[in-house]
Structures are given as structure tokens and as C-alpha cells.
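Listed next as C-alpha cells is one chain, alone, in the form predicted alone.
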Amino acid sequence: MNFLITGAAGFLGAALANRLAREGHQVRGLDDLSTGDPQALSPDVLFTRGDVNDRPKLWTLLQDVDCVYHLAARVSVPESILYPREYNAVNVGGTVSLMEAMRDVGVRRVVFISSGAVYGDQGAQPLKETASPNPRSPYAVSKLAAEYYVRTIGDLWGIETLSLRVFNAYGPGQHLPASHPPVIANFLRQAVRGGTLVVHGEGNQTRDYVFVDDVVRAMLAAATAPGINHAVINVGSGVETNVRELVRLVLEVANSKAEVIYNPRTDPGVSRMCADLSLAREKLGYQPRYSLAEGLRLTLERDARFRREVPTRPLKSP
């Protein structure tokens, strides 16, 4: 098949692009490189640097494409609070631009990568796709708005659409910005370096941490799954883990005695999050394979940034 991946040089985009290329598909990638790394992509991926709002460029890249994976987005929740206009322009405006270009060229399927953040605080766990969204940040609002645009425009113009609400994905190659880094990548880095793990709040908040290889398998299935038009499907591990347990596992896997500090004055965010995977099993045949402990070990093994540097002793003079 022929694929276009927007956000192809990002964490999930690169993992997906490389897997598709290994399987013999033709893969085109688009990324503005605001956070992505083109060096993470296989030479078999036809990469183009560009903006997802550049419709003429999209028209060129979409020729003869069977399915689009739309991952291009700004993804930092704290940053979105500071710059909501930019998040709207990229996450919502970029989605509309892509859908218009797909209509113009005649591409018939899109898989949109949304986020579990759209649920916000909910009373019942695990979270089913039928729950009423309660977004708590401009980032979450932008993802929810993009979901509605994808589904509505797809319905109007005859494009098959599927939105995957990916929960807290992690794994080797995850971007580590200087400010507001993702929690698992940051904890692993601090644990390996003997730094300090800073926990927001008391650490009782829970999340659903899903390993990147599991997310990629769900995305692969989404390209050809039958009977999924208009669907919204959760992709997670189905396991609820609080941050205290995450800290324990990180320190154990990294064999580290790094200091842990709890900061009760910082907002821990949503209190609980865990994905219900019933629909993913039914529609995509999806079943996560990696436990959190296994995923942490694989991340340490595969990501050179987390390997300890062993100091060498200077040679003694004879």
C-alpha cells in the first residue's frame, strides 16, 4: 500500500513509518521538524520537510496514496495553556487543511491519532469511548475538535475516517524537551543519571502507560480494518498505574537509588485514567503485549540516551 504519514519524524510517527517501510509499503513522511528528528527515519521512508497547512505540498504528497495517518500536532499540555492559538492553528487548522487536500486528490481513508486527554476527569473507570469528553487543556480541546472535523468532513466528502485515542505512549526515541518532558522518559533519564525524580502532587494520580510497539500494532490494523468508518477507538494498555508505582518500577528497572521528591503544590492533572479496550479488541484485534515493567526495560535497552556511561580509569605511568 501507499501511505502518507504527517508528523512522520515524531516519536510515534517515526516508529510507524519505519515499521511500514520494513513491511514493504511505500511510505511518504511529512514533518515541519519543530520537534521531530529525521534521523530517526529509515532511508526507505520518502521524507519531506513541510507544514501540514501547506495545501499545495499536500496535493503533491497525496498522489496515489491509499491511506493517510495524521499525527502532525503540537502535543504538550502545559505549552498549550500558554499558546492556545498556536495549538488551534496546528492541531485543528492543520487537520482541516489535510482533509480538504484529501478531498481534492481523492484519498479515501484517514487514521487520525487523537488522545486519551479528551476524556479529562471522569467518574467511571476504565474509560469507554461513549463517555462524554471533558477536556481540561487547550491541547485536549484541539484534539477533540480535530476528531469532530475529521468525522464530519469525512462524512460530507466520502472519506473513511477512524480516530484512535492513544493514552500515555512511551518508549525509545521519545522526544525529551528541556521544559515539560514526558514523564517516563524524564524519570528514566533522571534515574540513570542519579538525578532527582520530581512527582507532581502526592503521586496518587493514575495513568494508562502504553508501550510504543503496542501503539504501532493498533495503527497498522487501523489501515485495513473493515467496518470502522466514523469510529473512535481507545489505544492503551488497559492497566491503571499510579505515579508512585511508576517511580518504583523505574528505579527497579534502572537499578537506581535516585532521590524522589513529591511536590504537593503542583497540579497533578487528571486524577484517574485507564482505557477500556473492548472496542479495540473487537474492531482492530488489538491486545497489548507489553507490561509496564517490560516496556521500561526495552526502553532502557534500545535508547542510547539512557545507557550509563562507565568512567574509564586513567592508565598508571610505568
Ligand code: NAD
Second form
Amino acid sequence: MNFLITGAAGFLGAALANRLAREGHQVRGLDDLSTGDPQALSPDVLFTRGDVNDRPKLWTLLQDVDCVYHLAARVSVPESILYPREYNAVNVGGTVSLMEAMRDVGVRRVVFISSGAVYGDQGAQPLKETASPNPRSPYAVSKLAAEYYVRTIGDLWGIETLSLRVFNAYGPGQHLPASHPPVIANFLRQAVRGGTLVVHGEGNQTRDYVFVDDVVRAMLAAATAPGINHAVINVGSGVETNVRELVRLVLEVANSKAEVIYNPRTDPGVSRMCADLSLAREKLGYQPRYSLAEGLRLTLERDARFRREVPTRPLKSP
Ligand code: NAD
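Having seen the form predicted alone, I'd like the form predicted together with the ligand now, please.
Complete assembly follows, chain above in first position.
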């Protein structure tokens, strides 16, 4: 099949693009490289640098494409609180531009990568797709608005649409910015370097951490699954883990004695998050394969940034 992936040079985009290319598909990737790294892409992926709001570029890239994966986005919850306009322009505006261009060219299917963040604080766990969304950040609002745009424009123009609400994905190659880094990549780096792990709040907040290879399998199934038009489907591990337990696992897997500090003054965010996977099982045949401990071990193994410096023996003096 012919695919276009927006946000292809990012963490999830590159993992997906490389997997599709390995399976012999034709893969085009678009990314403005605001955070992405084109070196992460296999040479078999045809990469174009560009903005997801650039419709003329999209018209060219969409020729003969069977399915689009839309991942291009700004992805930090705390950053979105500081720059909501930018999050709206890229995450919502970019989605509308893409849907318009798909309409113009006549592409048949789009898989939109949404987020578990759209649920916000809910009473009952695990979270079913039927729960009423309760977004708590501009990032979460932008993902929810984009879901609605994808579905509505798709409906109006006969484009099949599917939104995957991915929970907290982690794994090798995840972007590690200086401010507001994602929790697992940050903890692993600190553990390996013997730095400090700083936990927001008391560490009782829970998340559903899902390994990148599991997310990629769900995304692959989404391209061809029958009877999924309009569907919104959770993709997670189905396991609820609190941050204290995450810290314990990170230190154990990294064999680290790094210091841990709890900062009660910083906002721990949404209190509980865990995905109900019944719909993903039914519609995509999805079953997560990796436990958090296994995923952490593989991340350490595969990502050179987390390799410990091996002390070299001093050279003998002549
Ligand atoms: P990422 O930052 O690594 O990937 C996003 C990519 O989009 C980057 O490569 C960036 O350069 C690119 N991009 C940003 N603005 C762009 C623009 N205007 N035009 C073209 N490209 C642009 O983040 P990720 O974790 O790989 O996330 C990928 C997608 O998955 C995002 O849509 C994100 O919201 C969604 N998601 C991620 C997670 C997670 O835990 N990683 C969870 C839920 C949803």
C-alpha cells in the first residue's frame, strides 16, 4: 500500500514509518523537523520536510496514497498551557488543512493519532471510549477538536476516518526536550546518569504506559481493519501504574541508586488514567505484548542515549 505519515520524523511516526517500509509498503513522510529527527528514518522512507499546513505540498504528497497516518503535532501538555494559540494552529489547523487536501486529492482513509488526554479526570477506570471527554489542557482540547474535524470532514466527503486515543507511549527514540520531557525518558536518563528523579506531587497519580512496538501494531491494524469508519479506539497497555511504582521499576531495571525527590508543589496533572481495551481487541485484534518492566528494559537496550558510559581502563604509560 501507499502511505503518507505526517510527523514521520517524530518518536511514534518514525517507528511506524520504518515498520511499514520494512514490510515492503511505499511510505512518504512529512515533518517540519520542529522536534523530529530525519536520521531516525530508514532510507526506504521518502522524506519531505514541510509544514502540515502547507496544502500545495500536501496535494503533491497525497497523490496515489491509500491511507494517511496523521501524527504531526505539538505534544507537550505543560507547553500547551503556555502557548495555546500555537497548539491550536498546528494540532487543529494542521488537521483541517490535511483533511481539506485529502478531500481535494480524493484519499480514502485517515488514521488520526489522538490522545488519552482527552478524557481528563474521570471517576471510573478503566476509561471506555464512551466516557464524556473532560480535557484539562489546550493540548487535550486540540486533540479532541481534531478528532471531531477528522470525523466531520471525513463524513461530508466520503473519507473513512479512525481516531486512536494513544495513552502514555514510551520507548527508544522518544524526544527528550530540555523542558517538560516525557516522564519515562526523563526518569531513565536520570537513573542511568545517577541524577535526581523529580516526581510531581506525591506520586500517587496513575498512568497507562504503553510500549512503542504495541502502539505501532495497533496503528498497522488500523490501516486495513474493516468496519471501523468513525471509530474512536483506545490504545494503551490496559495496566494502571502509579508514579511511585514507575520510579521503583526504573531504578530496578537500570540498576540505579539515583536519588528520588517528591515535589508536592508541582501539579501532578490528571489523577488516574487507564485504558479499557475491549474495543481495540474487538476492532483491531489488538493485544498489548509488553509489560512495563520489559518495555523499560528494551528502551535501555535499544536507545544509545541511555547506555551507561563504560569506564575504559587507563592507558599504560610507556
Ligand atoms: P513527537 O514530537 O516525537 O512527534 C511529532 C512530530 O510532529 C515531530 O517530529 C515534529 O517535528 C512534527 N511536527 C510538529 N509540528 C509540525 C508541523 N506544523 N508540520 C509538520 N510536522 C510537525 O511526538 P510523538 O510522541 O511521536 O507523538 C506523535 C503523535 O502521537 C502526536 O500527534 C501526539 O499528539 C500523539 N500522541 C503521542 C503520545 C505519546 O505518549 N508519545 C500519546 C498520545 C498521542
